[in-house]
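Encoded as structure tokens, the following chain is the form predicted on its own, with no partner shown.
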Amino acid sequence: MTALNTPIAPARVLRTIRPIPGLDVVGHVAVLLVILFACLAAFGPLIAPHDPNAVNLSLSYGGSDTEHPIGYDQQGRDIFSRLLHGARSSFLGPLIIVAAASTAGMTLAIVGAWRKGWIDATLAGILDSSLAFPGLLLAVMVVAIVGPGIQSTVIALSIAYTPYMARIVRSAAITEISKDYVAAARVQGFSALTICVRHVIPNIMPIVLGQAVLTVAWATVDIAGLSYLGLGIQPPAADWGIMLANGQTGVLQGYPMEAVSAGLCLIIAICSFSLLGERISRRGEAIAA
């Protein structure tokens, strides 16, 4: 039998799957769930078997069958298809928020840590004052002024999370900039931008990444909460927060599947990001130490 025709033993396949350094079993499970969440956000709308907004009142609160494994909501829409479509907004919204807040926060923090003096003191005072203002309240205020919708929610929460990310990055950046290799690079004539981009940012990135993943979990909660209150993503769009709000009526009438399925998806996603972010942060702090 040639090498091409030789079957691959299952044990050999398993040996090729190596654990991620620094992560325990719970961390690996969280990684797999986050990857699954990302795949659902990317391909969920493509593999959804039915139109998530197709209304059929004759099927209101209909039971599950082979084509509708979770059943129907109050308006006769397929719950499973709405869950798949809702994964995209529940994932992309927090991702955009964290990307914007991390970029802005890192820029402010590194500028303050590098320049020191009154610039750092002023930025630190502004950040401390901003942290005293609840981010969700800011989001509600922005939505009340601009109007409900995913755009206003993302903008408001990005602004709200920027001081938090900047505060975390500032502590790490001050520690990193005080190290000898930064002083040596400055003596050799490298610019501040070069030193920060090539050395400081890569060295503090594990801590930033860990906090960013944790923030995704919090942003997921806030977006779902605003959608639940009718201030975020608007019906009839499929969103897990909207499904929780719509599912309340079903729970009272003895049809809890919409609220339970959306709630479970949110819980699993939030716990996965929280557990993964906690372990990445712990790993980054150990490396920095």
Given for the second form:
Amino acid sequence: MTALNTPIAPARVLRTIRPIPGLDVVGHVAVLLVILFACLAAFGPLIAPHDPNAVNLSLSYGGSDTEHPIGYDQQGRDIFSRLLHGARSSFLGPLIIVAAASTAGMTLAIVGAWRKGWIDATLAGILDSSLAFPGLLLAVMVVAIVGPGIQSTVIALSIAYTPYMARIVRSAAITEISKDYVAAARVQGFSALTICVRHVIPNIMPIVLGQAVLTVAWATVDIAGLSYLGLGIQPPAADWGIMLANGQTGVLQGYPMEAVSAGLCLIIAICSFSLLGERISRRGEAIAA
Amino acid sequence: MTSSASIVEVSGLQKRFGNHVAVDDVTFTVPEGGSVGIVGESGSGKTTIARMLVGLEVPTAGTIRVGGRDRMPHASVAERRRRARELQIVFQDPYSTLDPRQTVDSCLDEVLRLHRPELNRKGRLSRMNDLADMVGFDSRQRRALPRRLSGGQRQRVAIARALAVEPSAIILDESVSALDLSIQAQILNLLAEIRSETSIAYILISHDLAVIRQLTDTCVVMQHGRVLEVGETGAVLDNPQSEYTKLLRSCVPGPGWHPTRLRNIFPGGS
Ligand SMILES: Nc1ncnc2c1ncn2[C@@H]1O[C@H](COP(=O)(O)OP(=O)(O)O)[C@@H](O)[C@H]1O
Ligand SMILES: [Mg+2]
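Could I see the form predicted in complex with its partner chain next, after the form predicted on its own?
Complete assembly follows, chain above in first position.
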């Protein structure tokens, strides 16, 4: 009860929110949207008013009402609830991909940059040649062999994004490792692992983070695209890519709400992540320079 | 043998980068507590010698003995830590010599944790106080990140960081060259003071003869990776035997310097 009687609390929270120095208006909007999407992915399925898979054919393409703000899809399922559920499945895959590709890419890049010589040359060769191979094609091939599903696409895309991550981290790591403070730490007898973990990685983190946020955008497009083609997440799961594919028939019949709402969610999410990722990367480069 | 009284003995040192010979047949010794200067124009191989001494580059040929032991490449972690207590280095560029994310205190603390594991928090703090006093840092500066410090202040931190290890010798590779003259003078005085208070040996690398004159007993003159002259600093600089040393000398304002000398060395120039 006391909590409800303290109207100052939210005001206090709002007052602590300050603009991020050096970030432009677009960047701030992107930050807010990314936070919104993160919340949707975390809590969307919990706050969805209806079962996303409850079919009611008599409500096929039903219009919106107070309890169903966006209306119904072809099978009479609540579009709003499906969008909320879709947030999680649309971001979970990309998040796993980015975590895996960042970790693997960063490790390979730093080992190469540190050891130099043939190890780095071999790694750089492998990474460069794998860049020539489209990640989406790799994912399609894996699906062709293993069969469609979210696991195989996530694994394939994690592998496909590793070289992108590694290439960007490698050039940053080479610059950082060539700095005198790293040489000084070596002369002082610190181990390579200690120097990398305590000094090199924290200093290149802005670049890794920027690239990771960008990769969330790309991987979201990939997973949505694969799901749209029927290779990724499988129906009847609620997923923005699947909703976009399902909604096509509705568009033709004059009921565009499912496709439009899922498409808008995807576009806004992808733009927010790209815009934010670019800004973080640019700032990381500015700091490194 | 001189080995008991020498901290560093370099003999027949050579370094090739591909076909390019950066350092060739370099031999010199640094007595315990002594101060040796290495002079030479840019590109004469001074930095390469320093990097080989501290194990950042592997010599193509020759031997490096420090504290009476040969320095072989690929040392174990324990051996590298032991070597750290023999020889430390301060680099030239004040802007990359410190981790931008580390305050002065945390930089020193990290070194003390590694090299003085017997010290507890209080012990480390008192040692940090000593080091900060020695290089003239107040408590506010000690909590500052490198970007809040001037070039001269950063070089002082690098000196304190090297001293924290309590090495027998310290290499200063053009450590004041990037600084303003007045700041240079301050740091040179600081180095002279440190040497009078401790028994530390210096290997001072510079292209500036005034610096060499002020701080070294012996000096090695280098050109194109080779040693041209070695001797007592005053004698070498006042009475150079090689044309090259004469040239170096006349290029820097110092005792006996006069612009007309340049005309004698570069005839034809105005
Ligand atoms: N890592 C390297 N790779 C190739 N050449 C190098 C490298 N380091 C130094 N050199 C070359 O070795 C020579 C000596 O350089 P250096 O030791 O830095 O001279 P100084 O410190 O006297 O200016 C220069 O010609 C330089 O170009
Ligand atoms: Mg040099």
